[in-house]
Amino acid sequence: MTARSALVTGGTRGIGRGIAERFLSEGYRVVINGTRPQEAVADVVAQMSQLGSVTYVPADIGDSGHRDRLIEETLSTVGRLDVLVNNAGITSPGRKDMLEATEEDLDVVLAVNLKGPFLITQGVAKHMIEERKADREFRGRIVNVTSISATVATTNRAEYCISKAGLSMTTKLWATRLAAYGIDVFEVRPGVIRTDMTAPAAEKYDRLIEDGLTLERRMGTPDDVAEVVSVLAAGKVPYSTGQVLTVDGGLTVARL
């Protein structure tokens, strides 16, 4: 049997890179994407290649032509795709107060964070269904990386919150639609993770965490999220399709 394969969108940095590197260390053939040209990520890809077989496909998942090409090149590279991780995402432009957010801001964020993952899942699911028909032992797995912002309101990132809430429902919808084909769909919901996206606010978060924002007194890491995604991809959480796994150090635990 050939090695298992995975597509990780937004896989060149942050949480996505952590997930991709975990898969590589476990013997997966991995395809990653990002919006930067090949030469701009050559060093990153070279470093990841030391762990295993990785292919970079430049693609903006908010663009229909790019999405189609990403799926096509992924399948031509790996043949059979076992795991899809919808991780790519952007934050709200300028983090404007929601009274000042523009229609363009909303369109851009929803295109990447919600429409892109929905349609990539649609394309990949059709492939996985055919694999299932050809091999009853095949079980595809799809993981949507959302955020605690799916349920925690932040008024200067309204577009981002809306997109993650939508992606959370998308998980339930695809889990429902694909269960008959043995394809599990999960949502992984990170909290405050130390990445380049959170770097501008890292000092603020460190202070809040020290004051008790989270139960575990540290920011999360991409490895924390990657560990959970790895377990899901390996089928070690059975009979649980459609569920949410929250990786936030206890931030969203209700307390008095």
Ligand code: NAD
The other form holds:
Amino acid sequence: MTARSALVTGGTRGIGRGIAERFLSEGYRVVINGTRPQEAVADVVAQMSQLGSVTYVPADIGDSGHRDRLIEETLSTVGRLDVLVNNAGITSPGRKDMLEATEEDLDVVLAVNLKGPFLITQGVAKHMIEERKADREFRGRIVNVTSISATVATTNRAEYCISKAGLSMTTKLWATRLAAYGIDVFEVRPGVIRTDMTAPAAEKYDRLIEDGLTLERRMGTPDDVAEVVSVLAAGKVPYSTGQVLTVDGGLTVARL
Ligand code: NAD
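Okay, that was the form predicted alone. Show me the form predicted in complex with the ligand next.
What follows is the entire complex, opening with the chain shown before.
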């Protein structure tokens, strides 16, 4: 039997790297992408290669030509794609108060965090539908990495919150459209995870967590999220397409 395969966008660092490495350790053939040229990520890719078969494609998911090339190169590398993880994302530029955020800020964040995953899913879904028509046993799985910002308002990251709320609905839409083809679509919604993205605010988060922000008193790790994505990709959460798995240490549990 051929190894399962996965495309993890933004897999060179942070949560995406955690997910990609988890898949590699489980024997998947993995494709990752990012905005940096091949040479700039050679060391990271070499380290990841020690775990298994990984291919890096330089491609900006906010750019339509790059997206098409990413899908083509992924399919020509793995042949059949079993799993797509829409992980790549950016925070709001400069974390400006929403009274100061610009139209350009909104365009950039929505292009990467919302339009990119929607259109990559569309391209991959067409391939998965063909696989399903050829093989009734084929089960495609798609996971969108959103954020608690899909429901928690932060006024200096309005573009980010809007993009993640949109990606949350995108999950429900694709789950609805693709269910007939046996393709499950899930949303994984992380809380505060220790990565380069949260590094500038890590001290603030550590203090808030000490004061009770989360039920589990620590920041999350990429491995926490990777574990959940791995379980979903393996089909171990059956009869649940379209659902949200929140990985936030209890941050969003309402308390009195
Ligand atoms: P990160 O900044 O450490 O890594 C992001 C990755 O995405 C990088 O590999 C980067 O190269 C890639 N990327 C960024 N823009 C891209 C583009 N235009 N095209 C292709 N690749 C691009 O971030 P992270 O903390 O690992 O976050 C990963 C995902 O998880 C994001 O979608 C983020 O919104 C989400 N998330 C993170 C947290 C957190 O606390 N870190 C919480 C909730 C959700």
